[in-house]
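Shown next as structure tokens: one chain only, the form predicted alone.
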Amino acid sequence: MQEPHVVILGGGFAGLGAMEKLKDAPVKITLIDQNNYHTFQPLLYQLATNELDANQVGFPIREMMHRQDNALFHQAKVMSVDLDNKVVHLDRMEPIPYDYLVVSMGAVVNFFGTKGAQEYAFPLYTMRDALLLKTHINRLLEAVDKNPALIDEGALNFCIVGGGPTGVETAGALSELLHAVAFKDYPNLPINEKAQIILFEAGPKLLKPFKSKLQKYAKKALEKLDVTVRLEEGVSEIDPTHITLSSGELVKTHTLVWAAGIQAHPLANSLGVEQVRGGRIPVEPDLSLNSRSEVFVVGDIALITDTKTNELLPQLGSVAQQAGRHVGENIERLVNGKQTEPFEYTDKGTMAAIGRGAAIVQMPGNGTMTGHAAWLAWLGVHLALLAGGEEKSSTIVDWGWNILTKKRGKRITLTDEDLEAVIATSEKRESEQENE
């Protein structure tokens, strides 16, 4: 008898989770990405501010594969699923049939209709966001260091939208970028006098799902490391050199990172089903799809209520890590012929980090922590969910050199001829392979 196939859209913390579950069961197991790397997304600011690099925050999926014999990888874009048929359809590929289906195909950038973002803003919610972000800020100091003059344009000026975990962590990342590393590479430029960070909120307080006094000390963190905040000030449009607020002041800026939201993948538009608050699809107790029993939909495209409080769970790397594991177990009892379980979410706590010995973590209860102990566990976890052994070693040397030093070596930008050139030599290779 043919063993049952899984196929898995999405190689993210929610699709690995549901992969790695099924190792030991008797099943087969396709994942399917568009990229070769699975993305570690809670670093990614830290790629694009230098202290990183992409090989730290990336971990090859194919890796991956070699830990599970039953499981095999393709790079491929999902065009549709089609349910009725249970066929994935594929671009440039055949379509791939399947016996059970997990949709965790995450979510992209949600710019709220904000006029001027989908060409000027700079989102980062992916590996390829985190280096264009990293690309540009390295180029715009360089422009600065042939033509000073630039700072009266606003080229300093560094805005941010949005005063959640990423809005906060990438203001006070770019901070100690600015005022402990590029002042020093460029000594001619008023860098620590004429630089500015700021963060717009729009609403009342950053951080909004922790507990107050862990916003108040975020806020103080941060301005103690002259990142301006800026609450109740929304953003209504985004040009080149400049955007303007809600209220109607302009703001000159080269550079404006948004971290306002997120918004389900596009797939959720071709599987026909309910869609709710930015696209996401709802999903029973167990975590399948209203009437298909053989298709579960996790991560951030899912719309998960957690079974014990009845509240929506938010869109975080722990839940959807735990809900595809929960999945992969579904799946195991369904094919021995046993009913699913309802997903019960553990809460092991919340943190962000602020800057150098600055960061906040609220604990299942009443539980917080602030300053250096906070920061020591945010590296701690953060390091212990990296994947691979390589990436771990070579991020706690960096991290250490960091925290010794203050400096960051992660600053090499390729020109454009340099990108133009491998970007041409790589589709060269392609188009032959094709043709042969």
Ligand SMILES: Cc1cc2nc3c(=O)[nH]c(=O)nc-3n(C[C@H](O)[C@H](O)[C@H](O)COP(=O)(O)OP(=O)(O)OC[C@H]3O[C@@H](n4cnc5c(N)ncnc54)[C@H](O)[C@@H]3O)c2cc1C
Contents of the next structure:
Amino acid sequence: MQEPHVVILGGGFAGLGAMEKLKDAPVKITLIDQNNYHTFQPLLYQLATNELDANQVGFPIREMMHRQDNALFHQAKVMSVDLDNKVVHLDRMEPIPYDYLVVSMGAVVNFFGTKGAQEYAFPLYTMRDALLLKTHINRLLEAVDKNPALIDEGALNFCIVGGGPTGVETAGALSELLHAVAFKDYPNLPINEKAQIILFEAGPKLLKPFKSKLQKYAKKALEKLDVTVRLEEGVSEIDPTHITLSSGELVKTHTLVWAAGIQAHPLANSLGVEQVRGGRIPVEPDLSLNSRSEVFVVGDIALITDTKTNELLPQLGSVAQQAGRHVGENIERLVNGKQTEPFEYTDKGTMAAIGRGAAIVQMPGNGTMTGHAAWLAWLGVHLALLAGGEEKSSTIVDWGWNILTKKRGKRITLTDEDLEAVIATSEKRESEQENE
Ligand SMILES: Cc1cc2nc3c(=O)[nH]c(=O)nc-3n(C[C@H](O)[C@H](O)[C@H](O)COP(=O)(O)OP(=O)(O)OC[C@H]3O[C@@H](n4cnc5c(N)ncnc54)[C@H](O)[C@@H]3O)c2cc1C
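The form predicted together with the named molecule is what I want next, because the block you gave corresponds to the form predicted alone; please supply it.
To see the whole picture, the full complex is given below, headed by that same chain.
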């Protein structure tokens, strides 16, 4: 008898978690991702601020597959899923049938219709986003170096919208980039005197899900890093050289980092299933789709209710990874003729790092941590998320080295000519290959 075919859509924390748990199961697995690498999203802001390189934040999926004999990988874009006929449709590839399906394609940015955001904001949710922001910052500093008059036009004003963990962490990292590194790279520029980092949050507090004392600590820690925190102030329009706030005020800036929200991956809209809260798909306690026991939905695209607390689980790497692993176990149970089990999340704490040595941790129960101890806990949890596989070890080593030395060695940017040549050459080759 043929082994059941498990198709996993998305090689993020959830998809990889499911695949790894099925390592010894009597199944054939096909993992599909549009990229040939796994993106470690929690480190994207380190990439954007020159602390890490792209190959330390993205890990080649094919290399991870060396450890798994029952799985194959295809780099392909998922276009749609035919749930009735159990088939996945891909871009420029034959459709793939499945016996079990894991939908784990994550989330995408949500600009909430803000004018100019699509064109001029810098979101920070994908490798490409982080590389664009990094290149923009490096080129902007070079432009100011050539023409310091740009400072009066707001070129050294770095704005971030969204006071959640991504916005807070990015603001802290930008401050460290400017005040610990860039002022030395550009000794002729008044970076320490003139550069401004402004964090806008539409609500009355930063880091909404955290306890009040942690919110206050985070605000103080950011202010210590010279970040201006503006609460109850949203961004209503974005232009290349300024933003308009909800109050009508104009702020000169060439950089608006968008950290204000995500929505479920648009594939969710095409499945014809129930969607709530930013398009997420509610799942059963065993993480399967209501009325489709062979389809499991996990990670940021899913709306998972904690079976212990009855509360909705947040869109976090640790939730995605644990849920993905649970789905792997449930599929193995089904293949072996057993019943699936409900998912129980083990909360290791919610946390955010504000800068080197400053972080906040809300522990399960009522405990909290701040400062160095919290920062070490943050580091530990991220190292645990990173663990598994030699391909990730250089990230740990380089990251540790940067932390110890406060150095950022990843500031090389390609010139326009080089970038255009690389893109044009690969596009030409691809079209020639397609025409052959
Ligand atoms: C900047 C940032 C910082 C974060 N920091 C933390 C943190 O400190 N701690 C924490 O726990 N969580 C953090 N998170 C959240 C965490 O990264 C996510 O919750 C987690 O990545 C979700 O995992 P996932 O597997 O659902 O989705 P993802 O990791 O997003 O994976 C989805 C995969 O699907 C693929 N895909 C998408 N569309 C297609 C398509 N059409 N065809 C084929 N493949 C496709 C993508 O390429 C991707 O590989 C952070 C997120 C961001 C953006």
